[in-house]
Every structure is written in C-alpha cells, then in structure tokens.
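Okay, so here's just one chain, in structure tokens, the form predicted on its own.
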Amino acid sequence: MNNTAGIIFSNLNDDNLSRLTVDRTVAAIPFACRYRLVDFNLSNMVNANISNISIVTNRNYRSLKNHIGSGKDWDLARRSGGINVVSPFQNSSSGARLYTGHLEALKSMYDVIADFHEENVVLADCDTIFNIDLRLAISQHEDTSADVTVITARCKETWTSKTPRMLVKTDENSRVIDMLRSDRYNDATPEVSLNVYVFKTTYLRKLLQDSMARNYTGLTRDIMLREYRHARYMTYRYDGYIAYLSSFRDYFNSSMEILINEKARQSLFGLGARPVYTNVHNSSPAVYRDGAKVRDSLIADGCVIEGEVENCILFRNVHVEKGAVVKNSVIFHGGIVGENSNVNCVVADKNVVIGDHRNLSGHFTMPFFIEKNKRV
C-alpha cells in the first residue's frame, strides 16, 4: 500500500485562463486533441501508485465531474481511497464564503485531511503540464525526512509569467536556502516552484492548525515564506518538458508547440511506463472525405474532415466541411467549419459552428477566441 495522499486544487489560477473557465473548472479544460488539464497530475500521482486521491472544487465544476466519473479510467473506483472530488465547504475560518487560495481550500477540507493515514500528502495545480516519476520524488523526500519537499525546474533566462511563481535556491544537498514570489527570472533564486509539493502529513495538519487560530490565508504568502527557515524545506529538480499556463495566450502556444516539437510530445505522451490517463469515449473513427488534406494535426474520434487541415488540434466531433481551410487553431468539441470558410489562429470553444464562406484570423501573437456554442 502506497503511503502518500494526493491532493488536486481544481479551480485556483481561474481568472489567468478566463477566456476558456466561464463555465468550467481550469482543471477542465481540454488540452492536446482528448485530454483534461487535471488528467496530468492526477496520471502523475496514479503511476506513483496513489490511491487516494482528493480534487478540490470550488465553482464551474460539472464538467470536471462528469469527466472524472467514477475514476474507473484512472483505476480509482475503489472501495476504499479512489478519487474524491470534494465540494467547496463553509465552515467559521472561510467567514462563508467560497476559498480563494490553497490555504483556506486546505482549511475547508481540513476533517479531510484529518482522517489521512498516509505519511505524505502530495498537492497539486493544474495550471502546469509535465509528466514526472512522482515515485522519484516521494522518495527522495522520505530519504531526507524532509518536511516539504518542492518539485522545481531551472528558470530560463527568458521566463516570464503572468503569476508570480515560488523562486527557490538551495544549497548542495538540495535543501531550501532561500525563497520569494515573482513573475520573473532572479539569477539568486534560479528554480521555480512547479506548484507541485510534498508534504509530511503530520507536519501539514500542524500548518493547518497553526493558521486557523492565527487566521492565515496564504499557504506560500504566510506560511512557507516563514517556515522554510525552521523547517527541513528540500527541493526535487524536474528536467523534462514543462508547460505553463499562465494566460490564454500560454494555453495557445503550448497547444502549437505541441503539434511542432515533436520532443515535447514525448516528453508528455510517450513514456510507455508512465502514460497520460483520461476518460475513454467509445467513439467512431475520424472520417477523412475525398478530397482532404490534413498535415501536422492532431484529430481526435468522431470527426468529419472534407476540407484542408493544417497544424491543427481538432478534438471530437468536429467537421470541417468541404472546401474549408483551417490552419493554426484549436477547434474543441462539436465544432463546425462551413464550406468555403477560412480559419487561421482561432480557438473555438465547444459547439462553436462557423458558417460558410467566413474569414477569421488571429494572430500568433493574439490569438482570436470564440466563445461556447456560439455561431459565427
């Protein structure tokens, strides 16, 4: 029996990724033809062998409800452990109201984690796309009875972010020497968080208590800020492909490079001992007319292409009808482009129908977005 814990926080980082979270969780949101954003951490923990796994909501999450099911895909509809999406409570610390952090989702949930007999307890976002041996990690953090241990990369000279990120610089044996939040590179912090940590249960119940009776409400802000000097902070250096998504703007890029880059996607999608699960469709194959013409795109069941599809993410049940050109774009569920029609750089959200003869263009730099089953 595996002694860690997972714990998943659905909905935090909504506003940098409105465009797409109007009426879904960022743990939703569709990514790379057939997958959800949440698939990756929740696949991270499942091939560590974690079979308790808890995804906090807060709004906008039926969608993530209905894709999770009942965890059969993930091998977690069990009796005991599995998967747990766990609703959003009130109680006297949240002051009723929905949380806003990961400090005051741990808080509402606190009976939750209070009944954990794992020794570890891995928290994750979604926000961030990677495929790592959480086994490594776990590890490592055991070996070195760390208290927490972070999931870092090596900051790029030229990464920026929308959201400030925990920066961290250790000493030689890996350990936490100093922290801060910032959007930007700092040559003194040289790793950045990847929003990923594992904590030590016992010292995590500690935290919880300590922040509600001194009313607390940022786990990094005012808690690990603080902490990291008393306590044993270790770090875990992840080296494989990483995407952020910071914006919308993030999410179309990511979605671009993983048509073009063909290391990044097997860097997530092709390590056979450690695969991206997701919930399966019985779905009919994609169907390619007389006439269709389709190069460097991923296209998903169900789909209908008549036209000319080019560097493209097509997910299921899109059709894309005779004469029609679609280049650069992301067309997600249900989609329909009419004849004769011309897309280029678009994100079209589900159930999106483009008439026919249509022109629309973004630009790599700005990509144009359609919203949820509108026509155009």
Contents of the next structure:
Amino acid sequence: MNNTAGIIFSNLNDDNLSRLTVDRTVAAIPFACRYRLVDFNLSNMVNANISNISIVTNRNYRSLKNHIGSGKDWDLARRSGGINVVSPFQNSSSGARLYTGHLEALKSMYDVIADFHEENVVLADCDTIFNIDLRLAISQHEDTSADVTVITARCKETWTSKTPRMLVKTDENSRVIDMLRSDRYNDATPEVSLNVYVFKTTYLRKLLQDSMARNYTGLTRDIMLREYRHARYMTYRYDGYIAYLSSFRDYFNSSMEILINEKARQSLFGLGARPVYTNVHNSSPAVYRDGAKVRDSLIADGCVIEGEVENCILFRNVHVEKGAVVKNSVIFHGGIVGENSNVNCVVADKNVVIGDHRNLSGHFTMPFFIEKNKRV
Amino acid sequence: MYFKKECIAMLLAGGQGSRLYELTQQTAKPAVSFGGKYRIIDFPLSNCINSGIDTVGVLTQYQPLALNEYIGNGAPWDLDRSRGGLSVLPPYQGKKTSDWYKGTANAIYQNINFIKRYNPDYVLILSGDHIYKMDYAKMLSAHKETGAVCTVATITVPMDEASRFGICNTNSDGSIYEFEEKPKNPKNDQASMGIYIFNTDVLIKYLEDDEADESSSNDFGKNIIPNLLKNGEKLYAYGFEGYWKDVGTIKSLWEANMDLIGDKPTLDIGDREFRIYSRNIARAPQFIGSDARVINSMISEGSIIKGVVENSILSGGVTVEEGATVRDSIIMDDVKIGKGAVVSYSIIDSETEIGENVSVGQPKSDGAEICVIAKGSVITDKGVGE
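Switching conditions: you have the form predicted on its own, so give me the form predicted in complex with its partner chain.
And the full complex, kicking off with our chain again.
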C-alpha cells in the first residue's frame, strides 16, 4: 500500500515571512497554538499512509530538526522508510552554492529520489495550511494515469498578498489546459495551485535528468509551464479551509481567523480520522487561576492564566499575570505578560517577556512584532 | 545477555482498587486518570526515571487492557531501552505450576527469574496506588549508609488515621523494632508507604521461605516484613517528607486532584526540575469560547469550553456546551456536557455524555457525597443509559 513517497520543502518561502524566519525555516514557524507549519503537510502525508518522507532543508534548520526529532510523534521513526531530513548537499549538478528553488533542491537530492521504490511522489511546500485527504488525490492521480496532479483550490478574496501564485485552468475532466504565474487572482480567476503536487516518480526522474542536461533552474517556469501541454497534467480540487501564509500580515490574519471561524477550526482540527500530529511536549494542563477571564482563545498546555485573555493564541508555557489584559495577540512559547500590562494586536516570538504595567498595541492592519527572547 | 544493574524496580500494578467503585470496573487502579492528562502510574514511573532507575518490571493482573495500552513500551518515561527499560510482567503459565498473583509477595516471587537476569544489588518494591514525587536515589543511599537489609519508606500521617496504615515503630537511630499492620492502638504516626528497598539476596531468601509457608497470605506488610523482624534482620525506616497521597477512595482521589489548583497548589505538577511524564496523544489545542468562564481550574488539550467551569479538573477532549456549568468536579477524557447541564461535586469517567439541561451531583457541602458516573454512560433527562 505504501505506493507514494513524500518530499517537503522546508525553506523555500523564508523571505515572505522574514520576521518569523530569522532563526528558523518556514517549516518551523509556530502556528495555531501548538503546531509548526510543517506539521500540516506532514500530517496530511501520514494520514494518507505515506511513510517515506524527505524534508529538504537549506539553512537555519536547527529548530526544525529539534521539532522533528526521530519522527516518532508522526509514527515515522521507522526501520524502513520513515522521516529523512535532507540537509544541504552540494554536488556537481547543484554547483558551488545552496539551491534557491524547488528544482535545484530536487536536483541536489537526485540520488535520494533515484532510490524511491514508490510509484508516486507528493511534493509540498510549508506555506499553505490545510487538512486534506491525500488518499483521494492519489487515487485520482492513479485512476487518470496522470503524470502530475496539481492540488488546487478556488481563489479567495481574503488572500491579500501580491505574491504571484500558479493559476490553473482545466477542461471539464480536470485536465490542465492552461497554467500561468500571476499575482492577479480573485474570485473570477480559475483555480490556484496550493503548491502540493502528486508526481509519477518515473516522470519526475525524467524531468530532473532533462533539467540537469539543459541546466533548467525553475520548476514552474522552466518545466511545468512548458510541460503541461505535452504530458498529462490533472488537478484535484480541495474545498476545505486554507490558510495561505505569504506575508506577516497573512500570518496574523490567519491566526485571528481560526479564532473567530469555527468552520476553519473544524476543517483543520475537527476531523477525527485525520488528526494533525506535532512534537508532543510534557507540559502540565493549562491552569486558570481566580482572576482569569478568557474568551475566544486557543490555549496550549503549560499556560498559567491569572489575567484577561481575549481573541488570543497562547502557545505552550505562556504566563499571563494578574491584572494583565491581552487581546487579539499571538504569544509564542514561554512568553510572559507581566502584571497589569495591556497588550493588543501583538505577535510575540518565543520567550518574550513583557514587564509589569506595559502598554503595547499594534493594529489589525499593522500588528506589532516582538523578536525572540526580547524583554519589553 | 543481560547487563548488571545496581538497582531495579518492581512496580505492583495489579490491584483492583475496589474502593474506587465504578472508576475501576474496567480499568486497573494505576491506569485511573489523574490531574487532567496523567494516570496514577505516571507518578512511580516518573519517580523511577527521575531517580536514575532505568529497569522497571510492572506486575499486572486485574483488568490490564487500558493499563498495558497506556504504558506500551515505556517510551513516554524514556523507559524504552535496549538494556533494561520497562517490562510488563503478567501472571503466566509454568510447566509445573501456574497461578494468579496471590499477594504482593507472591507476585514478586513468581518473577524472581526476571530479577536475577539483571543481577541487581538492590530491589525497589513500589505500588501503583499513590500520588507523590520522590527521589528513590536518596532512599537508596540511606539504605546503603545504614547497612540495612531492608529499608521501609515512611511518612507522617494524622494520628487519628494511623490505624488505617502499616505503622513502623523505630528506635532513635531509625531502625525498626516492630511493624504493626493496621493497629487498633497505633504507637506513633509513621506509616509505611508500601515502598521497600531490599538487598536482593535477602529478598529472594524471604520470598522463597514465605512461599514454602502454606499459612502465609504472601503479603509484604503482613508476612515478609514481620518475618524479617522476627529473625533479627536489620530494618530501617526512611522518613519521606513531601507530598504523598493515597488515592484509594473516591474522596481521596477527588482531594488529590483539587490539590493541583488553588492559588498555592500543594502539589506542583508543573515543576520542571522534577517532571511527571505521561503519554501524550495528538489533540487540537483547547478552545475557550465567547461566553465561557473558566475559574480556578485545570483544562487539558482538545477541550472546547463554551460554558462555565469552576474549581474543576478537565481531561483531554472534553466539551462543555453553552450555558452548562461544571463545579468542584473531575471530568475525564472525551466527556460531553450538553447545553444548560449542571455538574456539581462529581467525578465523571471518560466518554460519558451528559444531556442538555441534565443536573448531575449535588452542590458541594459538608454532608454532600461525591457523585461518580461510570465510563461511557449516557445521561439524559429520562435517566441513565449506556
């Protein structure tokens, strides 16, 4: 049954979220109270019985390595297959520098791909968050004898970013008839790629050999935008909730959206058959003391709450002290909000300490960011 | 080939815990849930790993399914080892004899071969019935210092409760001259915690003698310890100071849970210097809704709170709907509490459904009894179903 392998690109969108990737990869950005971005596509793969998964790294990957560990939390500490963190590797085809795109990354790990015995490979980025039943996409891929199946969704107005995405037009049988890269997507445009693809392994190998011979460097530009006319490119449409994190504002808006949108939470976490796995820690349950007043918030284990919390995401071991009021904010692991402080529209990275009697406020359109380990 | 260990632990986890009634119908007492995300057995297992003991035999007998599933290969406590680690030891069929574990001493006797494989100098005997954080390494060094063949851990209990325990009467140097199991008129308040360290050779000799004695009830407190004293062996008490609670009754289980909350909790479970480990499963983060009110409580992952929760401990995956109220209660995994329901002074076992507007338990007061709802119950305004 293990007919599919997985490859996750951990770094490729680092620049879009530069404030959060100062010392971690996009894959390791904390999201939704107890997860890192990699958890979502990793869980999508695990829930589709994919058990040979390579995570391609480039730089800044220590935090990601700590998070993944042996892969045990995803049941991927296996004797055969399991999780494989592919560290940067320079060879004759990748040249004397670190790769910058999907294709260069794939070329640099050609030996790994050459060894895959699985017939399909799922390629995924870490900047698009959703909970999909990949088994259905893979079986459609096999049933239609596709070379590539692009996972797509309808465009959404709430995607504020101007980052170009791949747009896909299909015929009535979901076969791709046009592909373009554009930043002008809206409700009227065709489907947008979610940067998750199912490839036939033999086809992927052939593409990589070609691109090494011809020195192609861009997967979409040099290959996919050309190839869809000759090979069999299909789409598989996903209709559930998507968080697309292409900017810091996207990150903040998506965080707030999962607090107010019950359907979004349901779509991400409420699917009993497809849990989202993550590195589990050993914190005690969250403690609410006498002065606690909490509403519309996601709270992780190990938090101690003595003040007021509204519309917030508190990661593990956050302490909100007496009289503090925290609203519309995201506080990463180990944060402390001191007594009688007021905090609004703030994203505080790991281990930020906000002292007593501080007043900090950003705005929904311009959230205030506090870097890791800073004291206010 | 097995590696020699200085000290291994034998954890007696086969007890039924009959005074926990409904909570132990389908589950051995050590697997009863505690403090939201823990089970009682997390405490002795975490104590072992925090004390540097990496070889633990867990003796199971009564309703072992949930317990076995929970402890698995011991990985949550870092006890999945190639040399030593955690071994589950159920009663087994032998060529000549086969029997259930007849008593605490007999259970260890039947596993003498397990002990011998590690050739330990000392054996630590534990039970899975208590909530406490203890560094067994300190007790072991006391055992070595006194030169005792057996050391019994003791704790000070209120004098009026002393007759429920095994009481150690000691000389001024801590050596034990008399051990009284549940005495009517206790001479002091130093109760045995059911934790013993034995020199291995002495333990094996007394277990074999005890097995040969047909009139024995094969119990450490009733037989082994008194026999050691009768033969003039050197026994010492090791006075333990710190939090310790026997959770053998519904009342004491409720109280021990409540010790985790309040402004100054008597049991600090978040202490990172002495961690209590547990098996964690993948659940979504807890969500506190718009009209929720959570006061002086502990809430675990996967719970969704839309109602009022006060002075309570909630395990994972619990749903408290709008307008529902939970007070002074312990709610175990995956319980659903419907709109407008009121739960007071209760222990609700896992996977139970409390229907809309149903009232469970009576408000906490001096005369009130704790209401216990069995696992998997469905309670509607028409009564109790399964």
